[in-house]
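First comes one chain, alone, set out as structure tokens in the form predicted on its own.
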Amino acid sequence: MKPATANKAPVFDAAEIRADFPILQQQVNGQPLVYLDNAATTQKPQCVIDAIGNYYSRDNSNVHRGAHALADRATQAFEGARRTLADFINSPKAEQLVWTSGTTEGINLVAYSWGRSNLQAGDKVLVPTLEHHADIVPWQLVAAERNAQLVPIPILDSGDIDLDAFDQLLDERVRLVALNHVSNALGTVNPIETVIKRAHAAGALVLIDAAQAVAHWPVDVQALGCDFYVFSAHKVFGPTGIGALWGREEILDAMPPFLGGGEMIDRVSFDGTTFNTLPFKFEAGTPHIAGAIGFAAAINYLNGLDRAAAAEHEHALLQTTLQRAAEVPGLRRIGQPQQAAGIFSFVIDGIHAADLGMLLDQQGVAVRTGHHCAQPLMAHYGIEGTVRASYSIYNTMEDVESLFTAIDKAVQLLS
């Protein structure tokens, strides 16, 4: 990030960003990389990679029970990791935050203990057409074991949630309203304070996955007045396998534990068990402590940076895109939100997806194809995939350009 002049804002440099993640500085099929598959995951930053090695070489050992220095040190490591997060959404407590393996076993774990404890029968949950299957089939799962209903919201064609019917559905019947923040089909920013406000005057408790949210811009869950908040590292410039869920105290204290185990326990006998506190209620097991410490880590990479120009810095990658896409005869972007994170789905005319993606990868450019797990989404559409081409901080208005030169050779070679 380059300083500030003294008339001047500062000037986000993505160049300067991009130096920091060692995996973009390479040629892929001679051509150099250009990496436009961050709805999928997020590469990571050097300091990201040495905290997790520094942990494996330095500070190896479990967490919170060890009488030894190198037990001291990691389970320092983990809870000012947990201290992180929560600082970063702005969670009242530390204790809020549970550690998962990602966004999916967040909302598992929310499906599984609040919904088989609170879901009767007649009782509704309502997810957007444009959700993610995660967001989906859990829900599912449960509402068929408690004779519950599992409700669409309809979309608009724009890809935008359809107030208006959600409005329609809400009852006293609907228990909780589950919902992303951001699709990672479609990049749609859902209006998710309408939606609490909504449902919560209607008694419903609200989810948010917010998976493709929070590496674009900051988080307050006090705020934002949500009930459940979902995210995982590998989305926000972290490792794999670790997630959070963040949850109103009062909700997660009345939940039972989703896994038996170590350390999710006060006192064991066979005549029965009693649970620890919170989060340790919900973290059955050794957990995935070099994850929280790389997750950390990712989010103090993202805090050193300007979060309002980064943002400014991916809304023009978008939009430059969308005016290069009007030049691509043939080609149609796939839902016109009113507001988009920097995510471009598309299709050309006369061109499978899986074909288009594969030429692009030829030359050097990574792009998703497929339904990106949202298949009622692309039934909405009438179509069985997209394009899915998303932006993050290291990309340049030079990556815009290279995936459009690959697109004009493709489709010369597929036409």
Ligand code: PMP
Contents of the next structure:
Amino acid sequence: MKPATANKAPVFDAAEIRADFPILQQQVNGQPLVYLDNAATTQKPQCVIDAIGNYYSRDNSNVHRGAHALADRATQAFEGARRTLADFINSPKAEQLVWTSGTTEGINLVAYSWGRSNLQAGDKVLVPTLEHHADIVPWQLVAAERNAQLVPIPILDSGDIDLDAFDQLLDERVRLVALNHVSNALGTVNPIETVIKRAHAAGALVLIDAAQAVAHWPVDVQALGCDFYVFSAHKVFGPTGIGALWGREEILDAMPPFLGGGEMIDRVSFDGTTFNTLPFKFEAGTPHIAGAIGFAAAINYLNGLDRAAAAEHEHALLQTTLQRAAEVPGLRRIGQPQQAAGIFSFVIDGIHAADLGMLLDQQGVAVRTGHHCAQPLMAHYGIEGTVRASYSIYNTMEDVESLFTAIDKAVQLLS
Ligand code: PMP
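Having gone through the form predicted on its own, I am curious about the other one (the form predicted in complex with the named molecule); can you provide its structure?
All chains and molecules follow, beginning with the one already shown.
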């Protein structure tokens, strides 16, 4: 993909983008790989793979404390990566961007640090029924410890949040609302602006789980007005094992450390320890330096694309998928959200999702099957799991066609 230039908008061409991703140029089970498991993890462009390789072959060193050239280079690259990420989400300051191991750790950090020091007996945390387990279980654990309550926000059968029910639940005991921007299981794009406004009006903070969102649209945490924003690199063309937590400065400042150790301290003595400033207060131990550098390379890659055209392309893939799905007898889409990102979750009457997934794999088509870490959502629909095809910028209309050719074949074999 050609980088953006000042005068010329880059042309969006999925086939050209695909060429940047070496893993996609292979055959699986004797068939060209059709990778439709992007909600689980995205593939990495060559520039991300190179950034990580170059770091290890030229600059590898520990950061912040070394008095030598490599340590200096590693520190510059690591803190430069933080600035890239901060700019990407329009954070007022780079210090508000805390490295984590991913979305899961980001939510746990907020639950344990903010939750333990702010939730009182009888307080409530609200999460929609469609949340990923990563945005349910940490709150359950901390709520149990604090005698607080985790309360589900009901959803409609469409897979949208029931906003009237949400309003009913918003009382003065609600301290935090945590929700994903995009459901990984259904693709629902949640009305986070509305939720943030209503939660703030009721005096609650809002955490946005953006794991599924950042790869699809530009983000502006200041315009959103949320209090915490968490995401993972691996879902946005970066490496695994690294993610980011963004928070409002005054809230992060007031929060106690989550993990203790090196880097996060100011002064340590057996009489007591004082802590480092943001963001280091939350970054105990040696960080995932190569991960942060790879993450920034992924963001630079994304910044070079025409994001609006990419979003339109993904939308077109989903629309074609919905049209093709209507032609498959017994196929039932799970949820009909008002607005959906490039995720298509479905079941076929009489066919187990895992069997279908296996037969698709044999034809080179990679999808995910199961509960997608959203068991309460599956319980809402009275199902065990779904088959999920999830699209990214490098998928093409041919991929959609391959999916349905493979589904037709699998259905013939299984019925
Ligand atoms: N939230 C959502 C909406 C997700 O899709 C995922 C990953 N499936 C997570 C949280 C957890 O992300 P990670 O495993 O990268 O921590």
